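Below you'll find only one chain, the form predicted on its own, shown as structure tokens.
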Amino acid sequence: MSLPFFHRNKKNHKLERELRNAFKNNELQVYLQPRVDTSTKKLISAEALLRWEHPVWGFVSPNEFIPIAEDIGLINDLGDWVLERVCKYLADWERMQLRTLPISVNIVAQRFLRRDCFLTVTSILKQYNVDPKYIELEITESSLINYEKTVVNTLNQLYELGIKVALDDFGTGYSSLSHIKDFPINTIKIDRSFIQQINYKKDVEVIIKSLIFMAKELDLNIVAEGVETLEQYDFLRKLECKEIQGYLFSKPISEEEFQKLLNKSKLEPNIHFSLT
């Protein structure tokens, strides 16, 4: 049962004020998720994402948090926050000659209608001295939609920096691969939603089998999102689809636990989690 309307809000507010604070006390972090390549299981990517952990009401959902930093006007500086953290671990590897490998960071929209952007992601690589190649900008399909020409120029000044670009929830707006080639995207990432219908409903399966054939003949990488079982990884491998990502191989962890598994030869599929 939804909460009532005054509650809710009620809420929210608490949460603003809150949220607020954590960003002044430290009780943010950024947690990773490795993108395993299908056919090798080797780990050879991974996903920044922030995590809240509060001190009395623990670990708070990023469904809950992200909206409302957009609302305030907190969601660019949470996303800098995130990039140069990020950095800082690519930095943190290079010096414990650990292995070093691409990180993606998602950007909202709103960040690229700041003529800043270009200029505050390229400072904060020189700063820890991170080579581009190792970031990867995720931007949501309705970004690249409704603010297309703006992102589009930022974009190929990033792109042109030598940054990746990945389109994230690809599938759930009304872009089409034929319409995206033209923009600087690198890597097109197929939304949960369509993975999660795998063995379930064959027209999804076959659209899912007709991204990944797409963005093969337009040289797109192609990352499947949310994969939680072994029928979903078989499917996925039969076809060839270079990376997957979810809980099957690893949850977000943090960043300690990440550095662990960054010099193994390859990661296992979690079984006791895709037989719940």
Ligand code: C2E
The other form holds:
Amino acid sequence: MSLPFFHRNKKNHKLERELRNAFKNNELQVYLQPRVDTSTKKLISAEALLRWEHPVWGFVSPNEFIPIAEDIGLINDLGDWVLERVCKYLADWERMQLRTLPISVNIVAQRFLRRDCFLTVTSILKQYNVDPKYIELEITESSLINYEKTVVNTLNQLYELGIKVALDDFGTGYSSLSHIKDFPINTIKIDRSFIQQINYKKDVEVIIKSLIFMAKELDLNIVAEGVETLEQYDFLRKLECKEIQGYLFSKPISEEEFQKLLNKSKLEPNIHFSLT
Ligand code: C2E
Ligand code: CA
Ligand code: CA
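Alternative state: the form predicted together with the named molecule, after the form predicted on its own:
Let's see the whole complex now, leading with the same chain.
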């Protein structure tokens, strides 16, 4: 149920204040959600996702606080901080002689509009001695359309450095397929809203099939997001969709928990989750 305007406003003000404090007081954490090779079930990479555990309210959803961070201009600092944490994780794993995997970081398009973007990203990587090939930036389709030119220039610079780029929530924006060739892109992530329809909607299955085919032909990596059931997994495996991400294999977990997965030869689907 949506709140009356003045209530929503009041709540937002409180959230704004609390979010600024949370950022200052280290109440935020960067969780990791595995991306799994569909055919071998091997852990091949992960997505970094922000978590905010408020001392009184408990976990606050990023869907709630990310738009606020955008409104109050905190999102750029927050994004840089996430990248910094991820680079620290990668440096720690290397030092501990654990496996090093590429990690993807969500970036809002407005970050690419700031002139310091390229320099900031490269200096964070340098600080932790991280090879750019271990970083993938996830950017949404719709945000690309709004800012195109400047965003594309910065993206190109980062891409040339070896950083990868993923198009997030693919299929939900208004961009046309032709955009794919206009941007430097390595990966497309099929939005969860499509994956949920597997076994229910034939026409959506056809769209998924076509996307997988298209990615193969264009030599792009493809990831299915929000895979929750064995049926969805089987459908995607048979179509040779390269990677999947979803609760079936793992929810986003803390870095401590993630470390335990690094040495496993493969992950197993969580059948109990699939049945619930
Ligand atoms: P997203 O980038 O599309 O991230 C995927 C979301 O789907 C995550 O939600 C993840 O927990 C959830 N998810 C993954 N697998 C499943 C599944 O099998 N079932 C269901 N129901 N959900 C699944 P989360 O962590 O709540 O994040 C929501 C959104 O908030 C993200 O969507 C992203 O847009 C934004 N966000 C999160 N962290 C960051 C960040 O560090 N920076 C920015 N700019 N945005 C972020
Ligand atoms: Ca994402
Ligand atoms: Ca997504």
